[in-house]
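Shown here is one chain on its own, the form predicted alone, set out as structure tokens.
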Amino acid sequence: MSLYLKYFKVHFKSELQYKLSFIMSFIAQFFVFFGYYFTIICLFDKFSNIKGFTMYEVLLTFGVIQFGFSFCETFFRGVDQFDDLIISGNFDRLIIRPRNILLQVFCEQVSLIKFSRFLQSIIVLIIAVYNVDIEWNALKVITLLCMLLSSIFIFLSILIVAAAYCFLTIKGLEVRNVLTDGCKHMAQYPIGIFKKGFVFFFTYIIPFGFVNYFPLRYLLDYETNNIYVISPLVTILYLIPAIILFYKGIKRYNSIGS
């Protein structure tokens, strides 16, 4: 922890280098965002429901996966753009030193405009949270906490299996893309809106269904077995094996030399 925070230093000081370019960049990431949110506001504005989702239960679950996406694209920066250690070189430095090669990777970038992104992931939780009918208890309030942390390690197991794929291909071509944003648009509604197939793989393929649809369920009086309170952390399975397959990656690593 105390290398990524000297890290996250540097990558701090040297992103205010320009400081204008940095707050006209910070503000183009909120209109962005703020594009997804108000395409779910005009949805809402002709249709009641989604198959019997309010709005801010959609909403609910929106800034769950936002939080995750945005935490990931900001603090691990460096395994979403792996691709590029590989092809500059600088993967071979990282190899040779005496530190955690994984950790060494989430330390190589960090993306301090795409905070704009996560600040506004924790304004639509509390718009969703303060305006969504729930009866809130401890139990409850560990749910949605397990939510937020099994959207983090989602998305960084997708962003690990994708670096772990560039160890094959160089560059990592769209199918990073296809991974993160696509799930992340998929997922930012209630799973249980789509078709079964949809319903069967982001659930026990890409677990995205213990992240924000089964623990909804819970929170929303659907279900009432108290196993739905810690289903999101199902995601950490996931993760283990994310870390296992860039490992092996990395054995099939061939330097490009210099």
Contents of the next structure:
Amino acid sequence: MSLYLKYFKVHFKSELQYKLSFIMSFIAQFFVFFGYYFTIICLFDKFSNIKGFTMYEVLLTFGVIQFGFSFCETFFRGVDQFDDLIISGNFDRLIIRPRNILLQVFCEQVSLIKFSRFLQSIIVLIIAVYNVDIEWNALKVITLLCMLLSSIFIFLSILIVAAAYCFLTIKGLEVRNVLTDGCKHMAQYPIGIFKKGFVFFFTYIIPFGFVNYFPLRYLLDYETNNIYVISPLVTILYLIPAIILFYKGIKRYNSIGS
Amino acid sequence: MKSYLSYFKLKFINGLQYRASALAGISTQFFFGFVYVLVYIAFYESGSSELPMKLSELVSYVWLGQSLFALVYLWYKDKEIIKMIKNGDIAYELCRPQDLYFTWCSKILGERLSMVSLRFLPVIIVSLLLPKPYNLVISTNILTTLLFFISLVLASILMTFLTVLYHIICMFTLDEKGVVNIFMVLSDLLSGLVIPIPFFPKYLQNISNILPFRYITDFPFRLYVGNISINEGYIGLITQVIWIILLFIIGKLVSNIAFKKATIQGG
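Having seen the form predicted alone, the form predicted in complex with its partner chain:
All chains and molecules follow, beginning with the one already shown.
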């Protein structure tokens, strides 16, 4: 952890060296994010609900998903850009160091520009929590925190799996974007609005349902069983095979030199 | 003229080489189109009184947008040109006897056309074959189809001039990430690629009707799906031509200033 913080500080300072460029990119990222937000606002301007979910409920799921995604993008960007590491041959450097490899990969890059999205997702979350029609109590707050955590876990596992895939293909394929961006896009809405097959897929294969749908139903009092409070944490289980896959990948790794 | 044509051809043929990346592009487009369609269907099933577009029109709009995505999206950065600006190689380009503005135009148009020609057909075919609410509906009206193709040609010219203008702005900012990014994102939004213009709030609709971006994506597609009447279509075509002329003049003027004052980076 302290190692990560140290890396983080270095990256932080280096990015701030280019002040104007940093500010401009920060603002630009703001607009990118705004595009997603804008779509939802527009649609709810014309429709009152989506399968019974109101705008603020959707914004809540949207905020949770964006929170997890942008958290990974900001702090674990090294995994996100893993193919760069392999192509440039810099991965060899990491292997020979006596530290945890995965941790080093996380540290390799930190993107403060994406931090702009992270901030915004928190803003959206606050707006949603403030306006949504939920009577908050201790259990529900814990549920929300679990949702946020699980959102980070799920994107982290997807990114690690995608990184492990790079060992096979060297070049990160666009398939990864379909996985991350596409899933992100879908999971912005409560999974329950889709047809049954998709709900099944996103509950048991990629467990987005546990991030944004089942706990949301608990928050909205559709479900009263307290097991739903910790249901998001199912996603931690998903992280284990992802990490195993990554280490399997390292065993197969052949340096491409240069 | 001949030299520009050969730039165009060069870029076009070069672009056709990247079939694997086209395949990845197709799968992305297809997946995203599907997600959009599913979300819209869920919205429409929830019901609402006044809707600016029918579901079938909206679904067709999404598929058209996804299949022609490579042609109409405005978040496009030509790596070669930006690299040239950043590392100073633009000095060589400026020495050539051709007008750099037109060179860039033909290069960008060539690249985009090659991208789209590899990608549009599979997405269109698959979306035609999908079952009822998910599919792309073919327009049976010959006149609208004809107008659609004319407007698409005009839209690609419009897109080229706009993209070149953004690249020229890079010459002032020497960075493609800041201001240029903001321009690109906003124009993508206002072009209706993310969500059709009729779904915008009223005041934004009025704004985007004046701006050129809408005439690249929203106008041709809605014309095809039948959301815009033929008479409005004629007016739209004229507006497209006016914007092409305007953007050409603006682009040419700005490029004259930019190329005259060009600071050459590095060595």
